Each structure stands twice: as structure tokens, then as C-alpha cells.
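Only one chain is included here, represented as C-alpha cells and corresponding to the form predicted alone.
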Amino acid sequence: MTSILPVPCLDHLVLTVEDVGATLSFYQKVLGMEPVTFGDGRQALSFGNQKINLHPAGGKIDPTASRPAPGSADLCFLVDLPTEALQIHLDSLGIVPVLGPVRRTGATGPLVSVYVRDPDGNLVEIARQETSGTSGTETPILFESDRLLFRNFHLSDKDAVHGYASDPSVTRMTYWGPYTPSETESFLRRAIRGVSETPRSFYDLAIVAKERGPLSPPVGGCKLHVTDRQNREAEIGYYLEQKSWNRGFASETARALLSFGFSRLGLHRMVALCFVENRGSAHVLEKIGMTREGTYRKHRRKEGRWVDSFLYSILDSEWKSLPENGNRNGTGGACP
């Protein structure tokens, strides 16, 4: 039966709290809500088109619920943030989840939820809506090539990433490493935080073998960092585990990065750096159509020594003029 009073949305709800200031601070830091003052100095939290009014316990606000008490609420808020990025955010605030991430069912469909408690002990469910393109493990594929998939890193990738990031033979020609376990974890946390940036500038991505599936451990990593948004410029790079060398993955990765940057991000210019002595990477960059602009002399320190680097670049007009017209997803590579 259709109601004569349809309810389009919730306007506000009320929390009874012991400490208004502590509650304002919690919801502002954790969920980005905006503290507001209304009426005769009453306090509330604004988010979207709704708000939460705060009633001090024992206060003289009428009317009120029959049995108002701090810590009696169970709330759910939707956020547009990857669950792992949310976990890192909570960890940075020193907040330990009560439960999660777990799968739940919300008003409009499936959710992936993390539960925390606010200063009064209210149960606060922070949830991300699942769509056909996401799952509880949240492994969206940003782009792909003939044999490779490129996705965001997960904390569960730590062992695989540390396997190559701590290998001196892999990091010999990179500007970083070898990594310690804590450095590997710090890198993953930075990469995951980058996912929630709007607009996103840092694409640090896992490279996985298409034949093994998107959830498989990375065979390496790559980057596309937007270094100048106004002039639409970015830097690309890649690195691969030893057993994935000499299979054409470097070239395939770099071409895929160029295609993603020019066709999806609308970039004007993309650059790459490699050590002067890294002839393999220099060959790859030239093979995919990049031009050597010059040499940076002793501009970085690596393991106690200054290194020279070649600077390569390619413009969107040059990329479009290549035989494959930048639309082939396979075959290309960049340096770290």
C-alpha cells in the first residue's frame, strides 16, 4: 500500500553525549563531518544534506526520547573510500576497529563495513557500497595489456612486494631500495592512501599476470605520478621481480602506462628517468617511442654515490602518431 506520507530521506538524528567537544572532534577527524552551531548555541555535525544534533546528557532540551543515554546508538555511514584506505586512515588516528572489514547488507544493496566506537561507545559502522565492479577484496583493474593486469596495491601484497623490493639485483638500477620490511609496508600504505586522493596524482600500481588472475601476487609494480597538473605532465616507471625478467613485461607495462596516461587521464607530456648505465631500460624507452632529452648529472644519491640519469619524454601528439596509435594495450616499459 502506498503511504500518503512518503519519506524521501532522513533529515537529522540526535545523539545524547557525555562530552560534546569530544564527539565533535571524533566525527570531524574520522568521517570529515563539519561542526555547526544553530539555535541558541546548540551543537551539531553536518554531512551531505543531513546532520546529527548533539544533546548533552542531563541537559534541558525538550522534547527528548523517553530513555536518552550515551552509547545507545548503532549508526551506519556510507563513504566512497577503498576499505584498505579506510583502515589506514583509522590506524593513523589510533582507532582500533571493533569488527571488519565484513560484508553486510544495506538499504540499497551489499556493503563492505568496518565497525568502530565513538567516545560514548556508540557503534559506528563505516561502509562502502559494493557494485558489480567491486568485491569484499576490492581489486578493481585500472587497465590491462595483452598479458598483464594493473590494479591498486593491497596490504596483503606485502610478502610478494618485499620479495622483489628487498632484492639487490632488482633495486640495483632503481632510485630506491633495497627495502627493509618496514619500508615495504610504508610504501604500500602510501600507495593505498593515494587511491583516495581527489583528484588522484599518484598511481602506484601492482602488476599481476593476467593468466593468474587479479587476486594473484604482484610480479612487479609500476607508477604514473602526475607531477604538474596544470601542464598535464606525469612521470612513469616500472620494476619487476627477477623471474619475470626477459619476457617483454617491461615494454608491455610502459606502453600500457602511456596509453592510460594519454587516453584516460588526458595528459600532454610523459617522462621517464633511468640510470645512464641502465642500457636495457634506455632501449625499452626508445623502443616505445620516447625521446632522450638529455642527461641529469649526479642528481640523485644511490647507496652512497651520485648517479647520472637519462631523461626521456613523449608528447601526446607523438604518441598518437605511433603506428599503434597508442591504442594497443600490450608490448611497452619504463624505468623506476
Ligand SMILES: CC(C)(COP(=O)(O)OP(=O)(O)OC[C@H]1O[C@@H](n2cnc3c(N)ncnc32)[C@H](O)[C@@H]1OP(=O)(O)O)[C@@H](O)C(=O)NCCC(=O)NCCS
The other form holds:
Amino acid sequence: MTSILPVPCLDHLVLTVEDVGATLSFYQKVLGMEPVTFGDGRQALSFGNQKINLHPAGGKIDPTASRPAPGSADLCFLVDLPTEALQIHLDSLGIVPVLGPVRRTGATGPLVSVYVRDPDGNLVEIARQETSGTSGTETPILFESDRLLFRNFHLSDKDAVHGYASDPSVTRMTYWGPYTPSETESFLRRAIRGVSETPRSFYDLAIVAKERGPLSPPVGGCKLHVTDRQNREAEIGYYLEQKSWNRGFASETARALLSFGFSRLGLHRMVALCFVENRGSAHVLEKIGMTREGTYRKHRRKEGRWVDSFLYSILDSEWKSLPENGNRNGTGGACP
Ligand SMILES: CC(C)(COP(=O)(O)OP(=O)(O)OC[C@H]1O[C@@H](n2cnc3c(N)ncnc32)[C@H](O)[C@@H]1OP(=O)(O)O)[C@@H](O)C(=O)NCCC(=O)NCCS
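Could the form predicted in complex with the named molecule be given as well, to go with the form predicted alone?
Every chain and every other molecule in the complex is listed next, the one we just looked at coming first.
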């Protein structure tokens, strides 16, 4: 039946609350809503094209619902965040979910939901829409190269990551490690937390070899950290399990990071550091067109000694003029 009164969306709803300040703070921290003041000093939480008006319990706003009561609402909000990143976000706020992640059915399709309670005890369902190709633990591919896929880490990567992150032959010339199991887990939690940042500054990504299958454990990790957003600068790095060395994977990874940073993030300059003794890594950085700018002298401690590092860099204009990027019209522009 076609209605004569189609309702395109919900404009706002009203929550009756015991403590307006506590409610504002909860929804601001947990769901990134923005507190707004309107009318006669009334308060609301704005998100998307909707808002929640807050009525203090026992207040004098008229008219109101017949039986307004704090803690009687059951609401569902959609977020565009991998479920694991949401769990880590809640964990970092000290919020223990009531339930979830669980599969639910939303207004337009399947959801993966986590339930929490707000300060009044209202039930707040935080859901991600499941589309084809995603699930509660989906791992979207951010970019790819001929033989490799680059995706966000998830907690189930722990064994694979610990395999290389605890291997002294891998970490001999890295600024971190070798990791204990709890350090590996902390690294993964930090990396997953980076996914929920807007704009995102820390891309710590799993490197997956296509030949082993898209769902196979990572063969290594890489990073692109936006270190200076105003000047559009980032630092890159890469680490591979030992059995994947000398197959050109680091060079392929580093090239893919440059391409992602310059063409997708609109960066101006990318840098990389390597121990002066790390001949393999220095060779990779030179091979992909980076220039050695100089030496940081004894600037980091590693296993009880001060380390010298080479600083390499490449500018967007230099990257665009590399033969493999010939005639590319770069996008430039600001970081997202
Ligand atoms: C360094 C590392 C990333 C290199 O990865 P990789 O996939 O083997 O590198 P690639 O195969 O793409 O290229 C390495 C190049 O360096 C060369 N190389 C390797 N070791 C070398 C050495 N000791 N001296 C000179 N050249 C060396 C290789 O021959 C190859 O050159 P080519 O492509 O011209 O043949 C890998 O060994 C690794 O993960 N090491 C541990 C972590 C680490 O050091 N990360 C870098 C931190 S800055």
C-alpha cells in the first residue's frame, strides 16, 4: 500500500534523563555525538541528520509523553566501524557490553550489534550494517599490489603476528621487539584502535600473500603513520616473517604504501627510517625511489645500545615522475 504521508526519516527523539551532563558526556564519548543547545537553553545530541533532545526528569517541558521515565528507551545506532574496533573503543572507555557482538535484523538488513547501557540504563544497541562481503570480523582490503593484499589487523592475527614479532632475526634491526605475547596483543589493540580514528592517522596493516589466499594469516606487517597532517607528511615501515624474505615483498609493500599515501591520502612527503646496518632495507628504500637525506646519530635505544639510522624521503612530485608512475596525474590535495 502506498501511503499519502511517506515519512522519509526520523527527525529527533526525546530521552528523559536524570543527569543531562552525564548523558551528554556518554553519547559524546561513546558515539561521537555533538552536544548542542537550542531554544530556551535546552540541550540535545546531534548526529548525522538527527538529534536526541534531552528532557531532565521531572522538568517543566510541555507537552511530554504520558509516562516519561529515565531508562525506559531501547535504541539502535548505526556506526561504520569494524566490530572489533568498536569493542576496543568501548574497552578503552571502560564500558563492558551487556551483549554482543550478535547478529540482528535492522530496518534495511542484517546488523552485527553490541549492546551497552547509558547512564540511565537505556539499552543502546550499536550496530554495523552487514553488507555482502562483510561480517562481524570483516577485514576489508585497503589496497593491493600484484602479489599482496593490505588489510586492517584483527585480533585473530595474534599467532601469525607473534610469529614474526617475537623472532629476534626479524626484530634485530627494528625499533621495537622482540615482543612478548602481551606486547603483541597490545600492538594489535593499538593497530585496531587506529581504524576508528577520524581522520585516520595510523595505518598499521597486515600484509597477506595472495598465493596463500585472501583469508590466510599475514606474512608481515607494514605501517603508514601520518606524522604531520598540516604538512601532509607520513612515515612508512614494513616487517616480514623470515621465510618471506628475498622475494621482493618488502619492495612491493613499500611501493604500495607510497602509492596509497600519495594518490589516495594526498600526501606531500613520505619518510622512512632504517638502522644504518640494515642493508636490505636501505636497498629497498633506494630501489623504490627514496633519497637518503642523512643520518640520525644515536637517536634510539635498542637492546641496551644507541642506534644510528638513515633517514630516507620522497616527495609527491618525485614519486609521480618515477618511470612506473609515468604520466600519472596525481591528486594532491589535503589529507582526509
Ligand atoms: C629488510 C626486509 C624488510 C627486506 O625484505 P625483502 O622482502 O627480503 O626485500 P626485497 O626482496 O623486496 O628486497 C631486498 C633487496 O635488498 C637486497 N639485500 C638483502 N639483504 C641485503 C644485504 N645484507 N646487503 C645488501 N643487499 C641486501 C636483496 O638482494 C634485494 O635486492 P634486489 O631486489 O635488488 O635483489 C626483511 O628482511 C625484513 O622484514 N627484515 C626484518 C624487519 C626489518 O628490518 N624491517 C625494516 C625495518 S626499517
